Structures are given as structure tokens and as C-alpha cells.
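What follows is a single chain, given as C-alpha cells, in the form predicted alone.
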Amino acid sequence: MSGQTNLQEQSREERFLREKFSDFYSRAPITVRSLEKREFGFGGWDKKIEFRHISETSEPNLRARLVRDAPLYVSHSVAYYEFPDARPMTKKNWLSSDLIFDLDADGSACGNKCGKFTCQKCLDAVKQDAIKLIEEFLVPDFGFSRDEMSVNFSGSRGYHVHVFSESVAQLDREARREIADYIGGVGLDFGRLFWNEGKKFLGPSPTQGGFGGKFARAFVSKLSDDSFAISIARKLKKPEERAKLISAIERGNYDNVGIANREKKLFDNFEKMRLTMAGRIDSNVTADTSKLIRMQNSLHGGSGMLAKSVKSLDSFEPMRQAPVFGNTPLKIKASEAVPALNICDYSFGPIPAGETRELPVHSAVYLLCKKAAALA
């Protein structure tokens, strides 16, 4: 079944995207790891999955598709079948599964201030996470070479960390379920990391592995923060006093500087971090073994941006780097109050509702992806 809505129901504006769609399709890479073993569901306008349980046995053929429907969101199983076309899902026949991490902005970072334009910060607080992720659990409590793994921005808002290694193609959903509450801290116990003994109170120190060291690691971290060190005890302001208590916690004493209420203090700290440590991910995506995820450097509808793969995470700023259309003006009408942008080094705004300006295309794309503006 074509993926393409009907030509006399489509707004201008749809039809102008998948235009622009479907040119790109017609001259980008196209990379699924064993594409012939996936199934594949296209979105459009409305849905970002209106068709599914689709299969392409070559790249050349699932770009000829993209080309002919230009499908404003394109999307692939984690999981590898052998029949990726059948239904019901029983009858595909499961054969094993990509880990998968889905991290997505919610607007914290910024007090949701954004919205749907989601701002700079947010997404700088959300690339962290996912170094976070890789750094601190994947990588050493997991034991994933860099190999096993691959990163691309969502197209909006995020990152998806793929882990295609073997150890973990045959996890079933609680098994991967187990690993997306590890990440998050779920259960995690502060009375078995902390303790008292005698007049000390001891706890892990930075060395150690698992929740507790990353918890110590960040805890000292996060004392080089005069307005965090004060919080914990006033006499902390002073560089000596901190001095102390670091040393200490390197020895697992969590207070030897005298702070009062320290095990409240200590535990609302642990509560907080614990569900930081590990970032916005969606557990769901991760336990879900026959989930859809956006096909790597695809084109995202909601943003026109590509879901790039990304090799390094430090150095990646994705509105400079997934937008994908040039500098060609194009006049559009805000149908809504527009904040202030920049897109690909472009500064643009606000553009108060129902006022037209003339922008480069790939930010005239990203406000009609939005529905945040009409053509003009």
C-alpha cells in the first residue's frame, strides 16, 4: 500500500514537503543494518506511523519507495524477523532485537519555557545525558565496546543510542526492562549505600562501581558549586572546609566537617541525582523488543531535520548540522507567534502570528514542519 496520502487532500504545505522529501531521498545515503530482516512503518501529515508491517529486501528498492511517497516520517523495527511484512506480529517470526535508548528534551532545562521550539539549553541538557549514558553505564557497568553502538539525533528533540551487540540481541522485554531500571536508579536503596558508624557516616566513595560511585563522583562534583556546597553546610563557603569533606568522601566518611542534618541532606541529594544520573530516557522504548525507531538520517516531519548519525556527541550541534535544505528564500506566514531561532548559523525573530517574512529554506521548512507557519 503507498505510504502517500491522497493528492486532493493534501494542504500546499504537505505537498511542498514531501517535495522537498522526496528530492532528498533521491540523493542520500541510505544504511539499515540487515534491512531485509526489518519492518519498516511510514508517517505522513497527521501520524507518524500510518503504514506498517512493510518489507524492502535492498536499500535501491526502499529508496525507490521513499522517493515515489516521500514519506514525511520513516521508521524501522528494533527487531530482526523473518517474515517483517506478516501479520498479526506472531507471525513474523521474532529473531532478536536491537537495545535501544530513546533520550528526549523535556524542557527542564529551561523551566519549559520552549515548547515545540525547543531551545538551546534543552537540547545541550539532553546531549549530556546521552554522553552520560554511554560514559557512565554503557561503557563500563555494561562492558559495550563503542563498536557495538551507534547515536543519531532524533531529528527534534533528542538522541536514540542503538546497542546492536549479540549479548544482548536475545533479551526479552523484562530482561531489557531490568537494564533500563538499573540506568534509572528504580529500587536503588539508599540505606544499603549509606550507613552509620559510631559518630561517622560512611557511604561510597568515588572509586567504587556501580549507582554508589557515580553517585560520590557526582557529589563532589557538584561541591565545586559554591550554592550547592553551602546547602549542605554553611561552613562548607569556606575552600579549606570543602577541602576536608572531598578528602573525606575519597575515604568514604561523608562527614567529618560537622553537618547537620546530614542524613536528610545526604538522602534528598541521593533522590535528586538518582534521577538525573542517567537522563530522560524512555524506559518503554527500551523494554519494547518490536518497537518502530526513526530510521537513521532520515528526515524528521515534525522538524525537516535529519536524523543524523552522530560520531562524536561533544562536537555535534544539531541546528547547524540535521538541517538539510539551503539558503533558497522562501516566503512563509506565521500562523502562530514564532520565539526567536537560529538555524544554521541564520537568526530569525520572533515573528509575531499572521506577519510573512522571507527566510532560507531550511528554516522556512522547520516552521512548516512545526505547523507553525504557511506558505505564503
Contents of the next structure:
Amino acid sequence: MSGQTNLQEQSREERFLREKFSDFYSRAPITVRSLEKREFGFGGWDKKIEFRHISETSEPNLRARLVRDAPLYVSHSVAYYEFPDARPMTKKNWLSSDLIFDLDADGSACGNKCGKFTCQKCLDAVKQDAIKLIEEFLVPDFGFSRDEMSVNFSGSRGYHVHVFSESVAQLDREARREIADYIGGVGLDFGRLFWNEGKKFLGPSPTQGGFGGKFARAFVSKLSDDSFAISIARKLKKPEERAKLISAIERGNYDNVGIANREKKLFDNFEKMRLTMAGRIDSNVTADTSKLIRMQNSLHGGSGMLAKSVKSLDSFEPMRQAPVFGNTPLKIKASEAVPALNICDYSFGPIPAGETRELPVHSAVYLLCKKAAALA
Amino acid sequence: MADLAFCAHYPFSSAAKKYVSERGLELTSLLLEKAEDRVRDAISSGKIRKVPKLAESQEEELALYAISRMIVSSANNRYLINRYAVAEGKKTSDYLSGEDSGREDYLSEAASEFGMVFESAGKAGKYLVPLAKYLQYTPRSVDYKLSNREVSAGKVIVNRHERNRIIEEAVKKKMENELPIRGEFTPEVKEAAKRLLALLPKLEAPVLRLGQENYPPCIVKLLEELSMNINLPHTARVALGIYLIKAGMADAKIVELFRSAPDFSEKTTAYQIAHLRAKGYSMPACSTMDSYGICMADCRCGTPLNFRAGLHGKRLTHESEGRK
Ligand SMILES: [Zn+2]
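Show the same protein again, this time as the form predicted together with the partner chain rather than the form predicted alone.
Now the full complex is given, and it begins with the chain already shown.
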């Protein structure tokens, strides 16, 4: 009753998808921690969140709602509240929040060619970003263990990392913003990492934590490249001079070989390496202690794919593992030009606008959810 | 066995509490007078006098601490509580960096009150702080920007001074959270509280000067909290600053409003307001205000700016442009 738009207003496509979703939720695993303390939000054909401030008392009740209303999007708060359905927010009585990292493909990997049909290149790039976030920040720097972390595909074009660590559950918005800033390298200042001491030029060593160490390691590894080494100082052409410099850097000394213009050179390299050292996350999501985030293992109404929990990012292939609707054939008519795609090892397209095709239902659902096709 | 010097220097500690509860506390008029002086010093100079190195004085300090808390609680004024909290924090760090600077045992015991352990970072004068504690107890300023810190395995490296500063902040926050303590206070305590309240700078309630009837409930609430000397979180300050700028208020006037914040710094505030204006930040939407926890009513106006526009049928932004 609450979550449904009037049936007459629903298009055939929406009705079809909602039936599919409802059927899926009747047997899907639900894996929300302490769901009775979360605020839920549900979305439909036009809006990802149409209804919010909803609480559920148990898994069977939540499932019953999902089966009955078949929302196209299911989100829950990253926060735990005493009264999750109270309004305004202050009345909910915030208890704590998971720490969340949201990564989204921004299209830069393919030069913004793929648009709404996120391409493999973009999906691969954002997966690498997620791996980097975990392997270069969350584990080594922040010390989170892998069992207090869970990763899921967003269901569309990115990944969410949830950290359940008690140690950070109470952090407020500003503390979380600081964590996000750290990952993005915001406020990173060359002048605070390097300093002149007499004739010496001192800086971070490769074993050091934080961005100092990240820079030192990257710099040392770049020195093995001849043209890079020569760009720092001509005499570094000689392997023994290079070895001498590297062993000095290991002690935090960046110049024992006489580098002309050393401060400027290091500064320029530091600035150039800023972006590659930093992680790429949506910091507003991390800072938001009351954010509604897609429920893990729920369906994404913009793709029909699963926001699947991922055990091993390395081997995860979203276009193969996130669709759930099988391969019964279904006829659809493209309402716009559809590029060549590959879903669950089934290649199809390009499909010119206006043409009809029979596709496996997983691919048909994908196009219907993208609003790029209608039922034929 | 209780170390009396430790208890006197760190009267918020469990050891000190235990000492007092075992000895009991007698509320004599002399102690009351001294405690009133102690609080007065705290709010006027931001400092609490050093305790003479005598057992009687140390024992007395424990009583004065307890009575100070009663007086401050009886006054039940946010500005007074927050000023007092600042001074107790300062007292702690003054001891840690001064008289007790050699007492690592004191430091560990004080830190353990806040669940903190400062391991050595393996270099002289460098210590490891757990990330969450670092974020909780350091100011959000460029000096403490996490990006420039050595962060490894969930620990941040700080120097001696920063370590003491973290404990100072933890003590301050503890006081802010604990006070006022509830209870029925004696007439003498109440009288002392009244005298201290009379000393407070007569803070005109700025809200009333502003014609706040035009302001949305969230902004009114922020202004009220500000006038009650409550420390607003950063997000709330920014929202309020943007609102007042959009409402056409001059920078200097906005800075004056923030003067009642317990940690007010004219220079910082002026800089921040000028920055907000220069960057032309837009007003956070109601949904954003709500997610900050500062939405006060379900007025469904989209943005706090529309609340006023709805009442007067003209857009606030135009009005402010017109006033320039
Ligand atoms: Zn792409």
C-alpha cells in the first residue's frame, strides 16, 4: 500500500520488472546487519528514493515488503538508530554508523564514450580503484582487518566498501570527512613532508606511513627508469650514483649526490604524482553519517543487476556475475541505439533504435532498466 | 595506594574519584569560597591555579574540583560550562608538559581514562595514537591535517606536544559532556553560582535583534544555540554562515553573532565568513540540513532560503543583491 504507485500509472515495462523483482526477493538472501536499527528507503521507476524513514523489525517482514511492493531500489541507512522511522532526523537518535566508501566509474577510463552503458574499460578501472582503496589505504594505513570489511558491486557502475569496525563507528561527520580527505590526498602539502637541514634535503623514507611513504616508494621505483633518473640529475645515469641516492632516501635524505634545483624538481614530481598516489572515492558519501546506501544483494533498478557482495575483487566480473535473471528469450524493441554489449557471455548489439530483438531475459532486463528498450 | 599528587593534578581520573569517595567530602565555607575563586579564575583567565606541592593542598584540590563542578552545574550555563571545561583541559596539559613532563606513568594513567594508549613510535619523542582517537581529539586545522601525517596500521604518529594536546582536548570534551551534573545543591553552592553568572559578559541575545520571525526554524535554533554559547559543529556553522550571507548580513555583523561561541576567534571567524562569501557557496538543501541533524521542522520548503521567500513572496537572494 505504502510503496506502490497506482497500477494503472505503471507502464508495462515497470509492471514486468516489478514482477521479476518480486519473484527474486521471495528467495533472495537478505544480509543486512542489525536491520531493525536501520532506516530504509525504497525507490521506483522515476526516483531512486521515493519513500524513506521506514523501519523494519525483522528479516521476514522486510522480505514480505520487498515481495509485496517490489521496489526497484532498496537502500538502508549506514547509521544505526534507536528510532529509525522518526522524523526529523534528530529524533531518530543516532547510535553509530558504518564507515562507507563509494566508488563510481566516471567515464574517464574510456574518454566518456560509454555513457549509460558503462563499458568494460570503465568497469575494470573502477574495480582497480576499489582494490587500491583496500590494499593501499584501508588495510595498511587505517589498519582495518578484512573481516570487518565487506565489499559489494553497486549494481550499476561502481563498488561500495562497508567497514563495520567498532573503532570508527562513533566518528562524527567531520572525522569521516578527514578520512575521506586523506584518501583523496586533500590538503597534502609538500612543504610539510620535506625540509632543508643545513646542506641536506630531508624527507620521507619508503618505510614511513602515510603519503610520505607512498611518495618515497614511488619515487625510488621510478628511479629505476633511466630517463626519469636522468631528469633528476645527469649523474644518476651511473648505476652506482643511483644506488647511492636510493640508499640515502631509505634514511630520508633526498640529496647526497648534488641535485641542481633539487627542491623544485622534487616538488614538481610530487605534484605530478599526487593523483596516482591518491584514491578516488566520493567523499560526500563517506562523510555522511545518515546516508542511505544500496542494500547489499538487492537489485539495482537502473540495470536489473545485483548489488552483489564480492569476496574476491580480483576475479569478480560484474557483467558476468551480477545479472540474475537467466536466459529465457524475451522480445524487446530498442527505443534508442544500443551499443555492442556482452552480458553473461552473451554478445549482442549494436541494435539500432526502433529495432526488435529476442534476447536472454538478463540482457532484456538490463535494457529495460536502462530505459533503452520496451517490451515488444 | 593512591598517589596524591597524581590525583590532584588529574582530578577527573578514577584514582582521584576513588580517593575522594574513600575520604569523603566536607563542604566548609572556606572550601566553598576557594572553589568559587577557582571557577572564577577558570572562566576569566581560562586557567586553573597550580596546586602547591603539599599533601594538604593536594587533598584540598580534590575537594575544590568536586565543589567547582557543583557550582558550575548549579549555574547550568553553557558558556560557563564550556569555559570551565577549556580551563580543566588546559590545567591537564600544563601539568603534562610542565611539572609532570618526566612522569610517563602519570601520562599513561591519564590517557587510559579515555581508553587511550600512546605507544612509542620507535623514535625519541614520537608516539602512536589510534586513528579514531586522533580524529576525535585533535582540532580540524591544517596543522593536524591527516593527509600530511604518518598513518600506518590504524595509528597516527604525533609528537610530545601533540600528545599532550590530545589529552587536553579529551579532558575538555569529558567536562562538556558530563556537566551539568544533576542534583540538589546547597543554598551556598547556589549563591556562588549566582555570583558567577552575574560576572558573565552580558550577552545580548542576538536572535532577538534579528527579527527572527522571518527565519526558518532550523536557523532560529542555530542562532539560539549560538547565543546560549553552545559549540556548534562545523557543518552547522557553515550552514548558518551561508544563510546569513544570503540574508544580506554584513560580514562584521555575522562575526559578532559568532562571538558567543565558546571557542570564538575573531580572526578565524572573519576569515571563514569572508571565504564563504568569496566562494559563493549555495545554501544546503533542507534534506542536507536534515542529514546534518540540524533540520528542526518538516516545513517542506526545499531550502531554508525558501522558507522566508514563501512568507514574503520574494526571493531572498534578490533582496540581498538589492541591498549591496
Ligand atoms: Zn567507459
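Remember, predicted model here, so these are calculated numbers, not experimental data. Positions refer to the first chain, counted from 1. Rigid core (definition): largest C-alpha set, two forms, superposition within 1.5 Å.
- Core superposition between the two forms, C-alpha change of residue 219 at least 2 Å: It does shift by 2 Å or more.
- Message: Checking residue 228 here: with the core superposed, does its CA move 2 Å or more between the two forms?
- Response: Residue 228 C-alpha, core-superposed: shift of 2 Å or more.
- Query: So with the core overlaid, does the Cα of residue 186 end up 2 Å or more away between the two forms?
  - Reply: After core superposition, the C-alpha of residue 186 moves less than 2 Å between the two forms.
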